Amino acid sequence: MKITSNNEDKRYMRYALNLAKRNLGNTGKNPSVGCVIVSKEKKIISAASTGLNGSPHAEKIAIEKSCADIEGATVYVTLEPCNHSGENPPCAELLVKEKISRVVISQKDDNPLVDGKGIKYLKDSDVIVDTGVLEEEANLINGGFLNRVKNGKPNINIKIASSADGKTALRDGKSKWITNDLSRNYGHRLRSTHDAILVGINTVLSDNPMLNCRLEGLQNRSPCRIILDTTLRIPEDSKIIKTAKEFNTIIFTNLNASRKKIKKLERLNVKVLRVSQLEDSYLNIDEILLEIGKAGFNNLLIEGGHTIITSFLSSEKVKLIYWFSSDKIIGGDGLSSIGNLNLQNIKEGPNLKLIEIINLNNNYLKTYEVLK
């Protein structure tokens, strides 16, 4: 049954977020879901988060880890509980085995492989079931495991870097440093949740970026790096082909690409996708989200200059923006951050919802939910 959730009951199911945001974009194909065990005294008995690469489950590593009697305990999970054998056991079998007489669920598993049967198999087996608790919250954890196994593609969240003003650099393209060191690490750390990161040929030719998480302790969760470069243009002594043996890599282009360099650049290490181009010459972006999604990545974080930025915009399938802001002001001599987005009137803009404000040294991250 769903309910109205008590403040215990959020309190311990914000915990169990908390934890899945942990591994949050290092699960695999698999969500990343908390897992928080509380005895019939309410207390923790035991905590845990879906292991990297996704395996084992919360589930099982919170069982495993109790020193505790959990007989008659209850579950809190941020994700309901599969019961479905693949590479893990079923949890909710698990749960039933335990003997826990209660499960706590923010949201409902719609994958096809469970939808339901979880639910359906802890109720028949006598196990006191409840749903949605702080359901919003979880959905901008899961939504991207969500979206991929029922529409084949990930979840698009947008970071942008700017002045005050909404500017990215200069006329002449100096943008270094628009932000502060703080915004910076806390941009490597996005990258340490994001499966993969995309970026455009531009961006590569300019800046020659390494796109890998550069925080001290999370380099093993760098993401993906995808390049959407239609004429191949990419040098081979930039860092990314350089680094291709130790990064995952993909670049995009187009369906008449130069088999010669498809060929030279795989024996670098890089993974070459040729998708169809739009009438605009930009590459069509429905079929770049359905190969990542193929390849299993359930968060993708675009990190482009405007014209990629706008082009996912106007796509109309952004999850979230996070937008870093500066205390330095450019003026009308500077970039904009978003390009043109051939709007008849305002109603036709992108609206979105504020979720959340860090204070980064004075300069803030703004984290907006694009609304629908």
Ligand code: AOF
Second form
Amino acid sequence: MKITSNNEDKRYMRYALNLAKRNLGNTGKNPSVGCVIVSKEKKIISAASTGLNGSPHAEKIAIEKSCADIEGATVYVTLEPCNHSGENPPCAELLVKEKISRVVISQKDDNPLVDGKGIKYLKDSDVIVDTGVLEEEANLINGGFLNRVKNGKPNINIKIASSADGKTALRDGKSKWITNDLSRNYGHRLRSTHDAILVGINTVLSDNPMLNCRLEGLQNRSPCRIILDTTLRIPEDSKIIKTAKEFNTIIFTNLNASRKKIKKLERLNVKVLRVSQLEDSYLNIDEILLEIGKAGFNNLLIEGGHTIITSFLSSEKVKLIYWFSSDKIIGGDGLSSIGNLNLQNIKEGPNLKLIEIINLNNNYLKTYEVLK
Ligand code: AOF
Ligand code: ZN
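Please could you give me the other form, the form predicted together with the named molecule, since above is the form predicted on its own?
To see the whole picture, the full complex is given below, headed by that same chain.
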């Protein structure tokens, strides 16, 4: 049963959510879960998040590193504890064995292997269970995983870096440097918290990007790079291909793409996946997203360009927009961040809910949730 949470529960849960949030992108196909243990004496005696690539689960790490007796403690966890044996042992069983008296859960796990079984096991074992504490915030962290297990697709987040008047480049395409260093570093941080990053071939041809995370110490947290390349135009000497042995790389192309080119790319360590093409000659986004889901990616970051951003925004449910906006004005002859949406009236367009603003030394990162 869902009960109204008190402020103390929210405070501990917020800590658990922060742990989960900062660990996003590190847990493979598993969700990033946060867990905080509070003793009978109301002291935080342990805190953890899911381990690298999804093992061990957060609850097990928190229990093992607890600095005091955990009998009778309360456990705050951002996702329902599992009670099945997969790659990891069942957490609900462990919590009961350790004589935890209360478990506060933010959000239920819709993975069919869990789906209420963890909560039921805890209740049947006389543990007090409260659910729904800061569920909306938890959904921003768990949502990608839950979407993948329910619909087979990842959550789609878009990154835009623009001038104050929403332009991403000058008329001639020059975009260096509209935003400042801090924004660009934060952009790399975003790459590290996503499982995959996607751009169109035009971005590769014009910018020759690496699309990895280049923050010191976080290079090994780079996402899988995904390129949409309908006719396999990617140059073999592009940075993406040259670094494909170091960073996972997937190219989506059409069903008639040259076998010879595909073989060549595969030899260079690139995974090539073929999908159908739509009437407007774009690759079928639905098929692409299902393939990305199949690969186990929960959170996808779209980094451009303009055409790709526009087609995702108009054809699919985008979850978040990370919008870096700088202290420069480019003017009407600059390139817009978003292309034509062909709206007949304002109501038809995407509706945004601002969920966070960060001041990055006179640039701003606004994080919007896209409400349709
Ligand atoms: C938890 N705590 O920290 C995470 C959970 O194959 P396994 O055993 O690792 O189980 C994977 C499933 O467990 C995953 O699909 C999701 O439903 C849940 N993840 N559960 O109790 C955790 N990461
Ligand atoms: Zn578990």
